[in-house]
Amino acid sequence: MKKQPAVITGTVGMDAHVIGTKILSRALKDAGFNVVELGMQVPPEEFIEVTQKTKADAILISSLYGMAELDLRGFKEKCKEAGLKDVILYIGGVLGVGRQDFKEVEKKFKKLGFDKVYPPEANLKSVIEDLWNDLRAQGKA
């Protein structure tokens, strides 16, 4: 028997904008994985530290004051530098200032190392469906 898939979810920086967080925390609940919310306003090193700590399979941050790309650059790296080469990185909400094109926002995310990218109006069940087949593809569901 496979253990609960474990995931970290929180904002990142100085974003203060936890209701999606809550959301999306309490739907992967439901769905049967075993959440680690940190809330907001966290620093992109407590999310790789607690990662580390549970042996999480996966980091879903929500982020809707458009600064994530500044406060996650190099975050990849340092999740390998901290062994956590294999976890699943998602991300999700407001991620630029303004009005951009999501699919550029997309592209600047996944040169940043993230699996999967979310604009704010992402259905949550589909982000659990892609969750699910990320660690399947990893053996870990």
Contents of the next structure:
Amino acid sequence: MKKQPAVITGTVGMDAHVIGTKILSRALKDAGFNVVELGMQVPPEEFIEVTQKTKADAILISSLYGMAELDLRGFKEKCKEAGLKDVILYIGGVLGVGRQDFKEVEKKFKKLGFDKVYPPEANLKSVIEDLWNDLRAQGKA
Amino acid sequence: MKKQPAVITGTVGMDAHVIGTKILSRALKDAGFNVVELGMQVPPEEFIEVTQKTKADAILISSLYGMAELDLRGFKEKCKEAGLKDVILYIGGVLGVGRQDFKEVEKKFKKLGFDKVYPPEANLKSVIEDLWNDLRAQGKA
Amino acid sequence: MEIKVKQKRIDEDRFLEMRKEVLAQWPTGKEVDLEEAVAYQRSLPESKNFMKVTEKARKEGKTLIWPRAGTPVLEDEIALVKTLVDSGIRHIPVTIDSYSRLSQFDKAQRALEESIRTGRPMLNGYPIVNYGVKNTRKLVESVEAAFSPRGAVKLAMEIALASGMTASGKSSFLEFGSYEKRTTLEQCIEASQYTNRLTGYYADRGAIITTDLHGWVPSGVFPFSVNIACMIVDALVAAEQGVKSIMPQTHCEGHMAQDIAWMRLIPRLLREYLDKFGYKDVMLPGILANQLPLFPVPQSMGGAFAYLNYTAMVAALAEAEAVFVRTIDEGAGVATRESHALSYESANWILNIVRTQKIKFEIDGVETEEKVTEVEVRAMLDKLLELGDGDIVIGSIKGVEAGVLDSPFSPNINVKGNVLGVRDITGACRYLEFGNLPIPDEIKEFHREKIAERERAEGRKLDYHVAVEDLWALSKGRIVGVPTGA
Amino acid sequence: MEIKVKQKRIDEDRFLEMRKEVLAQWPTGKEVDLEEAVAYQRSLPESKNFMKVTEKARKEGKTLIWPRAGTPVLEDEIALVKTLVDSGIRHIPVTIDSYSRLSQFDKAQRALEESIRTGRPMLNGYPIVNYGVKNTRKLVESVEAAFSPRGAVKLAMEIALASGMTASGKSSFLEFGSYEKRTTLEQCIEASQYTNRLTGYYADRGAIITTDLHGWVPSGVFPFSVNIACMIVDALVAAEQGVKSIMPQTHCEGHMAQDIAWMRLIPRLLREYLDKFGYKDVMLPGILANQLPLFPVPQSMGGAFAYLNYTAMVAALAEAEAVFVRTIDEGAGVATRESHALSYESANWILNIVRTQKIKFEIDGVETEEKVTEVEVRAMLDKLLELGDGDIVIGSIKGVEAGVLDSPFSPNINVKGNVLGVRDITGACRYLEFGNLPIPDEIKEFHREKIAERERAEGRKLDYHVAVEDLWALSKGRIVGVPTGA
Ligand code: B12
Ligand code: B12
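Moving on from the form predicted alone, kindly provide the form predicted in complex with its partner chain as a structure.
In what comes next, the whole complex appears, and the chain from above leads the way.
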């Protein structure tokens, strides 16, 4: 049996919407992940530091307050600089200010380096399936 | 002073929506018209006959049930045949089945020979102003 | 003039003779085989029986939505009812087009053919006679829901029931007061006796069809005692012809205390009068709340949602078994499938949230409104029975002639039209002009005081113009009209 | 650790010293001239004073709509508030962006500049500090309405009040419980004492600013006794600093009997406790009903209209002076001007129609809910006063540490989080886990029975997963959650 995969969760920047990331974290734990829960208002740098320290396989970022794009510019590059080119990046929530076309949002955040982008109120069962698949593709599960 | 202009009102075809034409008729009376009120479900032919008999200056047709186009095909031609080429023709109500683009509706009924076409819940004050203007243009008021 | 129609069941032999004539009116009449139709009806599952669906809602504490659905082309109609059922609809009232409602089947046929050819609906409803039994069974069988034809004439009712529709909304007063121009009440009752007799024929053979009743629906703001008195007459007429299931359709004018009072009063008085005249076995499976006043102007989407949700809320609080909410397109024209779905999604949200709470409540004023209306209704029925010498049909016919039953803004030339209603300061409907309505003096005084109160508050006399302002009020986001300016 | 913050008014001298530091945080601080600002406030018409606008609504029997309005670029913000006022809005709460809420004015500045440059809003609110007094007065003067800054830190409040805003929604428990991660309650109370002291300073000079209070808003389905106890604490803290007008903001969880019970209980207990502690001259101009649970998913437009209409209906029935309805875009993101207009048109329809009727009513269950909550709130306040030896501030700080005040799903690491709420079978919020809340045994029994009733009905134990289902329920058109599947 492979080791239990480790993942990091939290809301980025100044976002105080913590309910989603809390529920997500609990669901990940219930699904057998080792979850490091950073809670709300996590600076991008903190996600990176904690990933280095814990050797986590994935970062799952929440953002609902609409300012994620500002918070996450250059995030993927910083991950790479920190030697985390393989870490899986997921993001979910309300990823812009105002009613958005999700297709556009997805494109934008994929360009920013995210592997998967989820609309508000994403189904957690399929999120977790996606995550297992991505981990398997990297030989980590 | 000119003679009191005479006008004919009613709903055409099988339309049972009589409230609008009743209110319109009363407003026309209050505004000094001589109103011949035919009520609901008036066959097109009856409008013509009564106009001939009363020498009315205008016919104001109501229709809400959506089937006015069917009821009024060839109506202007029949008016002409009956020697009523100058009679002013107004129509108002819900002039098609389903949500309509009023501009289209207006075009359609103007092509059918109507001088003015009104959307649902038209303002009766401006209707009456329009009517005085059209009568004046014919030297009838 | 001698009155020929009486409160008396049509003999079976005469009825079967009459049917031949009716069925001969259009070729599809030949498709109706009454015994086969009864068997077909009896083979239908409970989910297609109007009464059973309503009783189930009552048992489960649910308020079901009544839509209004009728579009000319069968395939479109099937698609529409599927959308409706997906939105949680279990009763499907099928609006019949205006030509068919007046037995002009040839006109309907031409318009139907044009609709099919052009892909543009040229009729404002489903031409059931033109489609006939075989086609309409396809419609009925397309979904798990109970069907009800709206505005069916004799032949249309024959086809509807043979096709498996399980309700028959045919009120003589609705026809007389809202759809007819020259027809007398006598003619309308005679027509409804036929359709009720047909319903009774099925009932005698174990297929229960429900008759839903409107009474005399006023064209505008008007207290509901005339409506309720006429609904009771309609119910007695139906029961005499053998109808075994009656569903009253009450109309909400928008004032909560009145609307709730009427919803409470109607089933109580219906039961009392049905029992009194010996129709104890007639069932009343539930009540349908309908919304009467003008819908918000087509431009006001916010107002449209508010009005339909308000109606749903009142129906849910009153624990009605069903509510007839309009779509957001009501003011604009026959609704699209999307408008239906969106509107019922909204109303269903309210109905589910409110009914789950099992709210029991008392509103100040309901008792007064119920009492006032009850006294008025009883006075009217007493007068009718007096005029008819005990025969409610004869009494009603004479009553209309005498203005004992009357309504404002009526299209029918046989209506006196000497009455008028306006709203009082809180939005309740009051009589402004009583005409010949047999309303007791102390009740008249009650209405006059309420009217005087508004007159003082607004510093003007209430009159015809105020009645017209009040007609538009709800549509513009108020319950009491305001001066529209010179 | 020693508690430094106490329930005591800040000396004027010390206050004026503190102000210097605050104003130095950003260049626009220089624009604030306190004496000029007081004079400006006093010159404002009643229509711009929050308390006066609320009192007028109360007198006229109206329920006003509170929108939520904050967009980064001043010109857009002015256009937005004009739309709002055209929709009948008289209170304008200005949402401040999230950077400014955390005093990160430099970040806000960069995002503001980018918003102006690109024409795309990059901030989720109006950066009031960056705009300063002169600009914000343009906003205040652009319409006839009373303004209230939402989420103003010290400097933001200085600028808001100097600009003519006349309310200050600053609840220490709201900050602590919903917006902060590491900050302690002590720090939050300290911050609120400053803004309340500033409000008191204006009040002493005849300019009445209203403080509106939330208490501790739970992140989910949870009975409201903790919230109400904290609201009372917030009110006492504000009153001690000289605040003279307080407007409680109650949160509706969607169960009518509970929501109405809480709306009745809150002003009654507030008055009692304010009087008891000697703040008899503090005015309570009215109450604001807010909607708490998750809004319908963005795809459900019908549900969105239903939910906002339902909230408006409940507020109107309870005769609240104001109601905070969300727009139909609530689930999707910051609303467009069109969504604002459409949503308030809809809510206003309900409010006008219901308030005009002057409905007096009684709902079964309101009395019980009011009594249960009252006993719980009193028990909590007693315990806090005991812990603080009579000082409500010290008691509250200790109370949070001890879990005497607690809340589920909190973002703040200083919160115990040992409590949980779920709905009962009718949708009422009940305690599932009591943690350390000082709830009397017989009341605990009441909650347990209600929970057992639902467990029996659903044949399952209620737990964390049910609490999550209940969180989503209203958003999906139900009031009680249903199993989401494995
Ligand atoms: C009341 C009503 C009825 C009543 C009518 C009572 C009566 N005897 O009048 C009853 C119940 C009988 C009825 C029946 C039907 N109705 Co209907 N009814 C309505 C309703 C709710 C209000 C209409 C009304 O009275 N408006 C008030 C008056 C004062 O307004 P108005 O007529 O627009 O008139 C004003 C102006 O437009 C103007 N005006 C009117 N005519 C004219 C003419 C001229 C020349 C001018 C200048 C101005 C002018 O002056 C008036 C004063 O401002 C509307 C929906 C709505 N709008 O809310 C549906 C509606 C008109 N009905 C409709 C339909 C389909 C029917 C039925 C087929 C089915 C049914 N619902 O039972 C039958 C048809 C009967 C028939 N043969 O016509 C549809 C029409 C669909 C379409 N066109 O796409 C509507 C739009 C509802 C809907 N969305 O489905 N209906
Ligand atoms: C509750 C709430 C708050 C609470 C938050 C309480 C708390 N501490 O968590 C409070 C009151 C504090 C708040 C504050 C604010 N809020 Co707020 N808030 C909401 C609200 C009503 C619900 C959010 C929520 O909790 N959803 C429930 C959770 C369970 O759902 P979720 O987060 O979507 O998560 C689910 C999925 O998306 C998924 N998921 C979430 N994250 C991730 C990540 C990954 C990787 C994956 C795979 C999945 C995933 O898993 C979850 C379970 O299914 C929404 C509107 C709405 N939707 O109804 C507005 C909303 C999010 N808020 C908004 C705003 C603007 C604010 C404020 C700026 C202003 C204000 N309203 O006061 C402040 C900002 C504070 C800050 N610094 O962030 C806006 C955002 C606007 C935008 N993006 O355009 C919204 C959309 C409302 C609106 N329309 O204006 N808010």
